[in-house]
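This document opens with one chain alone, in structure tokens, the form predicted alone.
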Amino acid sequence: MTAFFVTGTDTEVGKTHITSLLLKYFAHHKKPALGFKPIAAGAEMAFGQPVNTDALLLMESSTVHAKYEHVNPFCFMSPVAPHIAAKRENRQIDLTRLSTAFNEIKAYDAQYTLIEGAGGWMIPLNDTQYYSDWVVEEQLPVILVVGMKLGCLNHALLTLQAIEASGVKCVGWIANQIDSNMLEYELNIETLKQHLSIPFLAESPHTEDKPKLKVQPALHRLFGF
């Protein structure tokens, strides 16, 4: 199994959207792939348990089917930062618990596993640990989703700097147009291509129709297609 961690330049930049499209990309190439969202904050009750709509979307997009509690082992009702949500429910998230959940996902027969993060890169798990600490511990290659809006240049450059400083490899970035009225959208894409020292993998333009992923050659090379 080859796993990638999908992070974003902020919360609400489309990590789930991009992860879902990547899972469909694997499906198109007939590769067994599984989406894994370890932590989700913001849920509603269904089937006698709290469920998160983003986790459900990843399940629908995956070609390898897993139990909900394995896809999303830490599901919290409140749509707040994970460490705050956990405290509200008297639960705990730490590196050991995340790795235990990851080992359960590894038991499924997936060639590729996409692990969707929560919020941005530097999100606390508890009072002393960060989500990024776990990515470093597992030495997961990172895919960066850049939410294309005003301010994204600064957010993208700072996020990449933090990822590289942590000691893991960022294998590329994907542009997600979250602001349909963004001024100079294409020029911002070109600026990011120039200033980010990682491959441009794909782009998801804003659309009212079926979401699309404009795949770049670097994405095919990354996955060996």
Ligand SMILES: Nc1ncnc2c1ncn2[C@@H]1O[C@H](COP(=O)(O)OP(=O)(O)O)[C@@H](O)[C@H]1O
Given for the second form:
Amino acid sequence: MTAFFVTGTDTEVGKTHITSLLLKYFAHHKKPALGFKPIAAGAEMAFGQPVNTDALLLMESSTVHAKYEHVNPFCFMSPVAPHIAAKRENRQIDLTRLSTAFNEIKAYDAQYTLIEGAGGWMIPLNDTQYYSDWVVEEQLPVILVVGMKLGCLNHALLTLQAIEASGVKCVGWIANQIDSNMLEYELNIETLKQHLSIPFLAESPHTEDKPKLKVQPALHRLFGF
Ligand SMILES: Nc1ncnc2c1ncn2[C@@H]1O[C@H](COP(=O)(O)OP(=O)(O)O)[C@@H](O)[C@H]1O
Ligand SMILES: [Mg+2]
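Starting from the form predicted alone above, please write out the structure of the form predicted in complex with this ligand.
After this comes the whole thing, all chains and molecules, with the earlier chain placed first.
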């Protein structure tokens, strides 16, 4: 099983949207794949348990079917920062608990697992640990989703710098046209291609209908097909 950690330049930049499209790309290439959303804050009650819409979308896009509680082991009701949500519910998130949950996901034996982070790269899990510490501990390759909007150059460059400084590899970036009104969208993509020292993997244009991924050759190379 090969796993990738999908992070983004911020919250609401399209991590779930892109992870779901990548899962469909795996399905198209007949590669068994599974989406994993370890921590989600913001839930509604369904079938007597809290469920989060990101996790549900990833489940819908996965060809390997896992139980909800395995796909999203830390689901909090309140849409706030995870460590605050956890405190409110008297629960604890830490590196060991995340790795235990990841081991349960590994047992499904998907060929590819895509792990959607929460918020951006530097998200506290508790008073002393960050989500990024876990990515480093597991040595997961990272895919960076850039939400294309004014300010994204700064966010993308800082995020890549932080990922690399943490000691994990960022294997590429994906442009997501989150803002349909962004001025000079193409020139911003060109600027990112020039300044980010990692491969440009794909682009998802803004759409109100069927989401679409314009795949670049580097994405095929990354996954080996
Ligand atoms: N390329 C796109 N075109 C249109 N809407 C998009 C696109 N990407 C994301 N969205 C919408 O923007 C919102 C935030 O995206 P989401 O994937 O949930 O972000 P994140 O997971 O980073 O918080 C969602 O409502 C999603 O449907
Ligand atoms: Mg999301």
